[in-house]
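One chain comes next, on its own, written out as structure tokens in the form predicted on its own.
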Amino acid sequence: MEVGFLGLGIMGKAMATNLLNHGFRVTVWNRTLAKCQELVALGATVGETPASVVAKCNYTIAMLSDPAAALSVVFDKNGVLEQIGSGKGYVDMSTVDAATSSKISEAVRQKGGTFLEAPVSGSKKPAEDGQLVILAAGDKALYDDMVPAFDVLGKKSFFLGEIGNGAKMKLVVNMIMGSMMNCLSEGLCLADKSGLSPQTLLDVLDLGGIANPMFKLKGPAMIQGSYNPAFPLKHQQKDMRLALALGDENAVAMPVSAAANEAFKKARSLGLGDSDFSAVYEVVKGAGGSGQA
């Protein structure tokens, strides 16, 4: 099978690597050519532009920061909309609203193409190691067609019906991991100033009912102050933000949820925004009394 795939970041890279990985032909974009070397020594070809990957492969899958990104790979000079015809599927699996969804599909739709979104829970790692979630939404004949790239790349997808729904779904998970980022920042920050080992805190709320792999795989590294990006603090933030967008939309009320935002947006203003989302324990730790974030 061939596909195509654009945008190398963090997860777009390690999702390229296991398709390659896994005897997958593909062929490579990304808006800094530079970064596409690496996968052309896994035996990755180059496509020059997003119109070049779409003319030469059958089935294209994106995986970009944020709407705006997604947008202009689409509908730009040299974009998806060039090259995309009938026969040929696009695969957005980059984490953007219902609404930017809906843009592509019509355009993509319009031009004879089909269209699927498949937005991933997951970050690097479970993205090296092909354990993402896929929650997948649109033309399902093009989903039947992607299982066996979606079963290289996750442990399990999901067909979740119309355009719209995997991007809904993936902003709710997000946002409850966001929420729940916050909740784990305090719980450190207030163990800590009572003279309470954090440490222990983490050891207790592993053998309880709120044990979770997220508190025990981010909760040691945020102790240690160590914030190495494996999903980028700006993007969690951007994830809010649309989330609660949604929740406007539907008149659900999330204080919760805004008051994360919120502290994820200060993250942002501190230069905290390329590190991992853990680093909101900063602001955290900042507002505490400890000292400056």
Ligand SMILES: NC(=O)C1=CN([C@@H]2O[C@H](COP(=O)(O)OP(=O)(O)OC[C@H]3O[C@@H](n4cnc5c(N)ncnc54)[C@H](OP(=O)(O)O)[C@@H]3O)[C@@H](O)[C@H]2O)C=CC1
The other form holds:
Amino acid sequence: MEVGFLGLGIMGKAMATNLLNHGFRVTVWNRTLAKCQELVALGATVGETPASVVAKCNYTIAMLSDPAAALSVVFDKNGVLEQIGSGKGYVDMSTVDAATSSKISEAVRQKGGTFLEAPVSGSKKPAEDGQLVILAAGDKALYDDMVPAFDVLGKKSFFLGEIGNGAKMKLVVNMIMGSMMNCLSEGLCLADKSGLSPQTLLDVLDLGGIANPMFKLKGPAMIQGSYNPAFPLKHQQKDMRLALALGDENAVAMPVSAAANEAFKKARSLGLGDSDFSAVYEVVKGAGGSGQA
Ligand SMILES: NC(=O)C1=CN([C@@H]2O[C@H](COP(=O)(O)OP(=O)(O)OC[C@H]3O[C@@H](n4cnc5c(N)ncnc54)[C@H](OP(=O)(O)O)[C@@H]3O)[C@@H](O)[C@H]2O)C=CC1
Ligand SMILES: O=CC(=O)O
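Beyond the form predicted on its own, can we have the form predicted together with the ligand?
Below, the chain from earlier opens the complete complex, with every other chain and molecule after it.
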């Protein structure tokens, strides 16, 4: 199967690599084109623009940072829309809101193409290991066509029906995740300040009913103050913001998530946007950092 792949950030690079390793022919594009070279070494070809990738491939996947990036790659000059049409499918796996997804879907369908949103749950390591959870919605025939690729990228795919449902599911999941990360940070801080060992807290948590892979993976690095980005904090804050907007639309009160969002915003203002989202611990500790938000 031949696929195009737009966006070679932390996730896109791992996902495109997996596809190449499983025998897919992959044509890649990235805004910073130099990042394509690592994939070329693994057998990928490069498209000069999103439009040229779509011209070459019947199926094109995108994995981009946020709604602005997702829209730009489709609607701007040399974008996806210039070459999409009958017989061509576009699959956006970025985490965006339902309105962004719907806008892209309508434009692609107007040109005669098909569209699927398919955001993923799971971070850098699950992406490298092909263990993502895929939350797809939109064109069912395109979903069926993509199953061989989804089987390589993920451990499970869900087809959630009409466009927007994948985006909404992803935002609900990440709203919970971001709130949990804040709660873990407060727990580590409280343990430390009240004379307990944060590591012993992690050991206790891991044996009980609220044990989870995120606490187990991130906790020890947080204690060390190590925030090598697997999931950049700026993206977690974007997801909290979009989830809170979904809460506004549906009149759902989310005070816990709103407080978590404030902590992520504060972390961005302290220059921690490119650190892992667990760096929100620095805000809870009252410390801070330096660098770009
Ligand atoms: N990292 C994670 O653990 C997970 C991330 N996600 C979601 O996946 C998506 C990608 O995340 P991740 O790979 O971590 O992010 P990165 O920040 O590592 O990569 C972002 C990608 O988007 C591109 N990009 C940004 N702005 C534009 C633009 N205006 N036009 C074109 N391309 C643009 C970047 O290009 P360039 O290289 O030129 O900057 C890069 O390829 C996000 O929506 C994120 O929320 C979902 C699950 C897990
Ligand atoms: O979106 C992030 C993730 O870990 O899932």
